[in-house]
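Read the single chain below, which is given as structure tokens and is the form predicted on its own.
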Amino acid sequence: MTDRFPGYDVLSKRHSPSWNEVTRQVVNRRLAVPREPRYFTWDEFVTLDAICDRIVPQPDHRPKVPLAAYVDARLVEGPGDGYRFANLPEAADAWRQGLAALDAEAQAAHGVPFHRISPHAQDRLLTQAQNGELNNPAWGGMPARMFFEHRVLPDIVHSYYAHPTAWSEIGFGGPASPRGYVRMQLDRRDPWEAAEAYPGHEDRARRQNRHV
């Protein structure tokens, strides 16, 4: 996979004008989100793993942004959502028994629990959940597609926008306080904002990013 954005670190900016205390403060929290988790047991959280990976598979030449750690960690540090829908249990509830419902629903289908079966019969799993054909008596009444939608899907992709790997990826410069961004036109970029790769302009690219 190529690059957009080669040789940027959206870490560089930690000690730049770019990023002030309050916002090193908030990366800094996020970077040190713990790895093992506190609300899920361990089979929960490898079977939230295993969904992260098939949700947003992330590529081999860098270190993983540790999705399953960051949707445990919103579980116990909040804040929630402000709201939640009649059929939908409380988010905590929600993941426990959607988790629980995904295991169950592998179980009944291979013979194993939903970590250890293949990649491919993953997807059929969730793909089946988004669809709102899975109907395990483990879901207890919880609709699969309102928790594939409504859980799933905006909580990994969620975290896994709120990481600096993902920033970094996207060209992105976090917060950008207090320096700003000023030129806000379509296809115009401040100085200190990555350069995205053209085809045979890479390393111009590389170079630019190696500065902002």
Given for the second form:
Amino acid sequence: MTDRFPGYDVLSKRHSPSWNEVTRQVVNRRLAVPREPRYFTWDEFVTLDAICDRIVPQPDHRPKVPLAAYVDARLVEGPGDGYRFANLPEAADAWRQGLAALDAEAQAAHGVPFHRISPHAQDRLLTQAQNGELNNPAWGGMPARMFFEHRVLPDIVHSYYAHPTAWSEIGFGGPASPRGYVRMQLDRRDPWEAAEAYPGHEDRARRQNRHV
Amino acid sequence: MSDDPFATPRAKNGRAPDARRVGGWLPMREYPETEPVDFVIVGTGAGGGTLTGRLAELGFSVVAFDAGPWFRPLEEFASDETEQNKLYWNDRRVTGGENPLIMGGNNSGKAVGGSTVHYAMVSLRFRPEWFKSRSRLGYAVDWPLDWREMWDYYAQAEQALKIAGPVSYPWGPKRPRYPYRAHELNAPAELLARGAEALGYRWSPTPLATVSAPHGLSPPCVYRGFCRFGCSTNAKQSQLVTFIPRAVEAGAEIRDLAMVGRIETGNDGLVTGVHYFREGRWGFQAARNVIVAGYAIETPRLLLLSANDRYPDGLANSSGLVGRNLMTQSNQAVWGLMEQEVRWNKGPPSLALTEHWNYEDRKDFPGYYCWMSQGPLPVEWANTLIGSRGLWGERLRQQMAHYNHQVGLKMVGEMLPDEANRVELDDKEVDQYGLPVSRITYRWGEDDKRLINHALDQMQMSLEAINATDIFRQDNDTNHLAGTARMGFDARSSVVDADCRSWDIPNLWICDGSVFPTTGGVNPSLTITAIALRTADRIAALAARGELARRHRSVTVGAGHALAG
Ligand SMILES: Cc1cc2nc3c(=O)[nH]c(=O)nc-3n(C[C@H](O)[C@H](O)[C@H](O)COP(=O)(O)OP(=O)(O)OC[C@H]3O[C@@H](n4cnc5c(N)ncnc54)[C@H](O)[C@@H]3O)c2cc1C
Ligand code: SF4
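Same protein, different condition: the form predicted on its own was shown, now please give the form predicted in complex with its partner chain.
Zooming out: every chain and molecule, the one shown earlier first.
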């Protein structure tokens, strides 16, 4: 993927009027998430990490957003979802069972656990889960499709798009209080918003993004 | 004293937080538990918060309870979708049926101020005929309320919440001017307008509960766009910064972090007070009247949890309708891509709307809907892409990179009441208070699906008319709750009367979104607020006649007609 917002970093605004103190604290805590699992075992964590790499593949040229750590942290710290589907266990149990099941599927098909099969094979298994085509006994009655749709995708994807790295990547203005926005019309950009690189004008965008 | 609003209650020792000021406090009157107060109110949202304020102002002694914390937005609300999950009802619930409802942030709040703390502020009136959908429009059931009376209470609600809206509203009978001028359109609103004009439909800036000029301690809206995650500037006129301070100033006591688990009844069958959990212990507050305002899941749950020998099926449930006729609203959307930069996160999410199909009867399904412009934040938007397109991997990241160019329209559609859609107590699971959790069952009807498809076709045409590309439909979303303790004309077919008083127990009242017999095609809060204002006036009138604890004989079947006329 090309760099659509060259040089734009939401975090460079953290001492601007766009960030209030409570937001700074919240984002600091997020950036300091413990990297070791507290809920999962290390074996489970390795499987989870491999899944995260397929659900949100990340570029090599920048520090990786530790997605598995966020999934683990939420199971330990909450908050909960506020509901569970009648045919899915509670989040923590669903994850434990789902990771075991994906490992069992990989073992059955390839003779090694999930994190050891090729990215291509991993994608294939995940696609089968998404289509509800997996039914190894290790799923224990939990529908693979429900697990994929309502745990794997949201828990991992929400973690990614809650991270400043993702905000910068998509050109999102990020935190905005007390200063909000002024230029509301089409094709208008407030000077503290990300500038998009149009072909031939990448340098201008880069220059503007240094001053957000 | 702890600074954490979740750790220990704040409203104590003769004072309560003033949510309008940094570190602010208001002196608060306190009532002894053992001496019955005039009213205990359970829940402080659109219904309960409004009633707490008005009943205190009318001179009644009131103690209101909310299970959630008492926030001070100016110092405690982050500009962050994930952190602000703290505003929602995140306790356990089980959801099932053919079309399970998503709860949590999608549907309810847990805080002083209720769901209005995180709602999107869209403040619309019902179309008059919806109060008589059976007799005037031929579907569902009638309300026992008269629209002309409601028109006055809508005006009062709009004044109280300082609604910012257009000088003249394009649909429905004449209404007074909105107290504050309309907000300017952002790009998604402008695109809604262009699409509507291309289809030949009228559109309007959306009447919103956020001020467009300073009001009291509220600054004008700064268009930060985090409204659904709490407003950190207090421009939003939620119950938390309007009726709640009014209530405290008028002498009400509000207990935060106080979960009501059971309503008690006495030998005469009347309610005597509530059991509530606060600071690690169960207490009992005596009351002459109890008003339940916990919204469409918690209200029936509490009534069912309060079952006893005299009322084995739960309180106010002789009709068997407590928990039944749960309704949500269809909230499907159509999304597309613009060549221009839209930057849809700027400003409140729904700055323009069209109610065209709310006022158009030539169609082949019952029920009505409107649509609004949209501006989801990144997590919400990613959730839409995974939920409705099943995107992940590189495809997801690429689609997300178009964030600043996306545009969308979202409907608020009427879903019809169905007794099979309901809230029950789960027979196994309990929550952190040891109380059985709610089990929610939902299924869309055939009419609901026809309405949704009609709306999706229309919204798609509107996006096509502005040359949006890569258009796709989100066909799975619902939002807002109603029903489960409906108001009506008699004790057999409804739970409460037009005054929100339960048919079975004259000193037990229900006043929140659960009393809606139908939902109409607009967002519910302004109607809830208006009903609460009316209920307060009715209570004062009944009290003046000495009819609070006893139902006057003439006020039974058909009372609604008589009162409304
Ligand atoms: C994301 C979102 C956006 C929305 N946007 C809009 C909008 O733009 N316009 C609109 O009109 N509507 C909107 N709504 C809907 C609106 O917020 C609700 O319809 C409305 O607030 C319901 O009012 P209520 O009084 O019934 O309940 P609530 O406002 O939810 O208040 C209920 C309160 O009761 C408390 N409670 C419940 N049970 C107990 C108990 N047993 N003991 C103690 N306390 C208890 C809860 O903690 C809560 O604070 C939105 C809702 C959501 C989720
Ligand atoms: S856009 Fe306005 S109402 Fe919404 S959060 Fe910001 S200041 Fe509050």
